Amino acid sequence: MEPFNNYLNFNTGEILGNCNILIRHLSDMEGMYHDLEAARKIINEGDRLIYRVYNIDVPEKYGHLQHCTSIIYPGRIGNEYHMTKGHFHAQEDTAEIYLVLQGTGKLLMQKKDREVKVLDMQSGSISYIPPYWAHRTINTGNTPLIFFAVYPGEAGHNYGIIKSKGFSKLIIEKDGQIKVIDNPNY
């Protein structure tokens, strides 16, 4: 492989170059948000988008560095933000590093044994997701939440367990407030 530029539109998060987009509206999502009569809903009204990631295409294997930018829209499902589906890594010995470059939010990350952290996202803040977190990422905000990732190429994604059991905990908004609270489903 040679050595390669690409570019990062600050404003918009978007990569130019070479990359894979991947676009997630809320059918792609199905079972994720805990208010499924509203998610239905809103997908019967025009299947909105929550988030973009530009993955640049470097080959998913020991000794590369998968990096990407993601950007989730604001707008809330229920009374929970816009999120990603948020993983586990395939290759769950990975780390990975988010810096911000715009909006605020929360990370939200989950060991197997339950173990909970939320951290702060806002412009300009580095988050390290150590080995063996599960994350998920909720723009708490009015504009896109847009974020710069960097992670091992051998990592992989692991979705499934996430999906079965979600998070055991939701990042929702009640009166006008921020709250974290337990997940009824869990």
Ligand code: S6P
Second form
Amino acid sequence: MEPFNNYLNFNTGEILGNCNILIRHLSDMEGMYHDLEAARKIINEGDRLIYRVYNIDVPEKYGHLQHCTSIIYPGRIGNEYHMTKGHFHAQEDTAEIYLVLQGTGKLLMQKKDREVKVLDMQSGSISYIPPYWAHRTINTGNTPLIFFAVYPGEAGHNYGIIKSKGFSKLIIEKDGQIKVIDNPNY
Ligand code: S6P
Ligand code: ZN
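Following the display of the form predicted on its own, present the structure of the form predicted together with the ligand.
Below is the entire complex, every chain and molecule, led by the chain shown above.
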């Protein structure tokens, strides 16, 4: 395989070049937001774009490094901030690095033994997601949250556990403040 360049726009998070774009609307995240009624209403009124991922095309194999940008648009579903689906890596002993380019948010992580960790995300923050931690990103600001991620080629994604159980914490807005609360459905 030959070396290659791609070009990242630091302001928008868009990558120009050899990449595929993943687009997630609210309707792609059924049941993931706590306020099912609010989610249903928005979907019925025409749906909403929640996030995009620009993923550079690299073999999903040991020895390679996947890399991509994620752009989470600002907003809330009910009182819960816009967020990604969240996942474990299919190959659970693989880590990941997130570097924030723009915006503010939270990185919610959880292990299978239920241990939870929430890190702040802001321009310049470099978060290390160790092996075995599921991860979800939440935009708690008023502008897009844009971050660059790097992870092992073979990591893969397991969405099933999070889809069925969620995380044990929710990140919500209450009285104008960002709050981390227990997920009543967990
Ligand atoms: C991949 C990495 C990110 C997410 C992206 C969308 O391992 O963690 O690129 O894929 O932020 O999140 P999700 O949970 O929908 O894949
Ligand atoms: Zn990941």
